[in-house]
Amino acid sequence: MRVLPHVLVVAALCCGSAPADTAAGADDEVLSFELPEPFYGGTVISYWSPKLEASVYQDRKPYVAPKGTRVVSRGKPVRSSAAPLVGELAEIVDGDKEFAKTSLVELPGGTQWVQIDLGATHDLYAILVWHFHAGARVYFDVIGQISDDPEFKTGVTTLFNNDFDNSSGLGQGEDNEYIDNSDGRLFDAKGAPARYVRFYSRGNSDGDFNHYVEIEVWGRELGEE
């Protein structure tokens, strides 16, 4: 059971993250996210759930990765299970990440996914998704993977799964629940190759549609120096 009425969980205005490697060395540096203004306001849900972390009220640690990655998804193609009920897919690869409504892609019910294409094959870093921060909610079975194939078939690597009673069919997640906010939240592909970028969710706290905001991938092509 997911849902526990009488217990408040107070959101936190900023979260945890996907431990990042910090150690830079002479070709690495530090990646520079630009974030969008928080949303002050209805900042309390009533949601809880044994596997929800708990909130972290400090900074992100800086994310280190070779000189020269930077932003490979904007503007790329983008397709997704279901078509918008609100919005265009190609928002979510616009930059705009803000919490305003017109920022905001709603895609139907149920499991649902969307689906980046870099156009080629990248080593891929942090990727950061926004799925809304207009308050606080959970997105449910969130799920993170990358591939050269396009139907996500073979050469499958799951970054991030947290669908800890498998709802979703594509097997038992062992990460945590977590609150959305305007950090976005980053995972972290370690400079894992990959042409697609892929992401699940169904429903969340508040309902049972899907949001993004901005999905936001960092790489370089593949054999870049």
Contents of the next structure:
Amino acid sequence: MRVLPHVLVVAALCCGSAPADTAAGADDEVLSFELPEPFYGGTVISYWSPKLEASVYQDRKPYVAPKGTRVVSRGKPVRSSAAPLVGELAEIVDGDKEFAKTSLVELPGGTQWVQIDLGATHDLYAILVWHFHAGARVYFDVIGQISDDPEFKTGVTTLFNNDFDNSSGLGQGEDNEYIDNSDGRLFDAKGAPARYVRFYSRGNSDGDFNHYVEIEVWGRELGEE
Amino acid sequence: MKGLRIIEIGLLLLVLAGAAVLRFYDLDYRVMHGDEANQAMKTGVLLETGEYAYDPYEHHGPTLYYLTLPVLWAGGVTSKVEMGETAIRLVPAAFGLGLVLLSWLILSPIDRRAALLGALLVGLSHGLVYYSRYYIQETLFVFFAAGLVWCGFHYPRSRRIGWALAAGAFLGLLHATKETGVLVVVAMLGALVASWFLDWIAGGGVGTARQLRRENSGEKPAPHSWFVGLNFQHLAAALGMALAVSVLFFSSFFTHARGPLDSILTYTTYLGRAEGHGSSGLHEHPWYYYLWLLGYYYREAGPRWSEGLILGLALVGGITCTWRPLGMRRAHSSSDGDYYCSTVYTPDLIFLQRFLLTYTLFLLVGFSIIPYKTPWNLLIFLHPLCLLAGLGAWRLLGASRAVWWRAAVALVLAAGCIQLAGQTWRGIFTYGADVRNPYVYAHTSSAIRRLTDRVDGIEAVHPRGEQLHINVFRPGGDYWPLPWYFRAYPNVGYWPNLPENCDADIILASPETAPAVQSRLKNEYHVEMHGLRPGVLMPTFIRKDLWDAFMAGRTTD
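Any chance you could show the form predicted together with its partner chain after that form predicted on its own?
The next block holds the full complex; its first chain is the one shown before.
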């Protein structure tokens, strides 16, 4: 667990030197994410694309959300478009984010999704996704959506879409591809209300399969002070 | 007795049917390995031009190419473009199925029920099935070696020249398939001597020989020797047949005179490779590599793989055929309870079992010592391991007459066979091209289909269709199996060095050359990434106007 950066961030905020986009009001706080140990090994990925987001070798900017924002996905029901080949869907929301073999859930090839039912509508803030971090990989057609409709037919908000060629058929995305790492990828729901969170992917730079180590949804129940 | 025979034949047909499903079903499911693509393109050239010249440095012998031709002709295929993965993979699949039948034929003189079990294990073995669906020489090679064992066993029993000639034909085919055939023959000769030596020491079985002396004639059974009574005219005929078959193939049916000579000179190349010289250093593995693949293989998150059932049963079969082989003693109880056995003693069958044991050990040890290792090389001893395992399974079942014992062993064997079948199914489909499969080796990523779909999509919007121009800049020739997948496109250039003008409709580069390629491009391109193998990526440039036309045709749901 890496606590120090967050302590420094809180200290910075207290000193009034936080960047503008992380400015916290009296009712806000910086979310403290528990991050897994990074994996030091594997081969360097030789992914060469103008659509690839440049790697950032700094800690993520602190994420500020209203007080009381917490992990609301832990232990919640998970569905998927296909039965996992490795692991169980419940492992996606069990809090185990380690790169160990036992943490990984594998879905078959092609466009596949996993969906978390938060049980009730929540104001959603940070959603962190770890596809795989025991090595460098780019996952294709990563699409993150939230909705109150379990079938995702109505009231769908798309948080992220890097399906640049619309090969998954959900619309052409403008977001960049990225390399997964132990920090997880943060998708900002910006307080949008939703009960269901769904993530798509379509294989990765190493092969056809789709993977998840963990999805962590941070939010508050609707109207919660 | 007749009813029993019908049941046995029925069970054999069932085993063959199951083996056929595993070998023939959905043959084009897995993407082509680079080696398969390479072999397929050579077959394509032979098909289109009738020309083939043995290459003493690469690609192995010519049997695979020539034996594919009848399949292609039967399907009305006349060009590379018309060749499909299913059509060419039918050839190793057919030999893989033939190997199941051949296994039964080899073992059935010893015991027909053990033969059924042996055939079943050959039919289910992940390794044997996986490479039966793989367009390389290996399955044919194992089939010809098994054929040589079969004929070589039957010849001294009958002393008929037909068996000798058939053995010679298999020997010639073995040589014309893969250079390592010589190692197999050395292992066979070594096993003949070692089996004779085992017979000489054990007298046909330590325990039983003592029992024989005590209870019956008191004579120690004479050791069987394959060499005794060998007809040298028949031997010469067999060698002549082997030579004729080998020359026939290596000379490309008498159109390439240097081929037979090269088939001998090639051993200088392969000796260096076996010692780990040249690029083969990439294929150097520790001595236990094959046992690791067969015994327990687990890499990253995913399934665990083991053909431990075959290894374990082979161990039982190996031990029992050393100590007390099948056919050693079929004791019949007489009315007063005494045993006799002199009339059913079968030294040739005992010899065959010991031959299988020593032959397997020679191959296993020999191939394990050689630093150069690839997973498909284990097939040559995995097959006799399955035969020994069949014998071992039958010995376990017969170890006690107690019903509970037989039921328990049958249950364990059934559970083991279900595990083997499930593992094989996963290995040929779900994980057919995944590095976590022990038999997946430097394999093309299944993501290659993203690329081929993309090229097909661009071709569909290109004004000149399949005449579109593709440039491939992959240093060191690391672009296989692309020639196979791009065989329908006549304007594909594979460049060893970057030309001044790199422009084309589609450009495939390596990550190292991509920046240099980009700096030389005059047109505007869309850039994306595609995968060749896990960790081996191809920056792909698609001419912008073609990309826009392609994307315009994509609808949003």
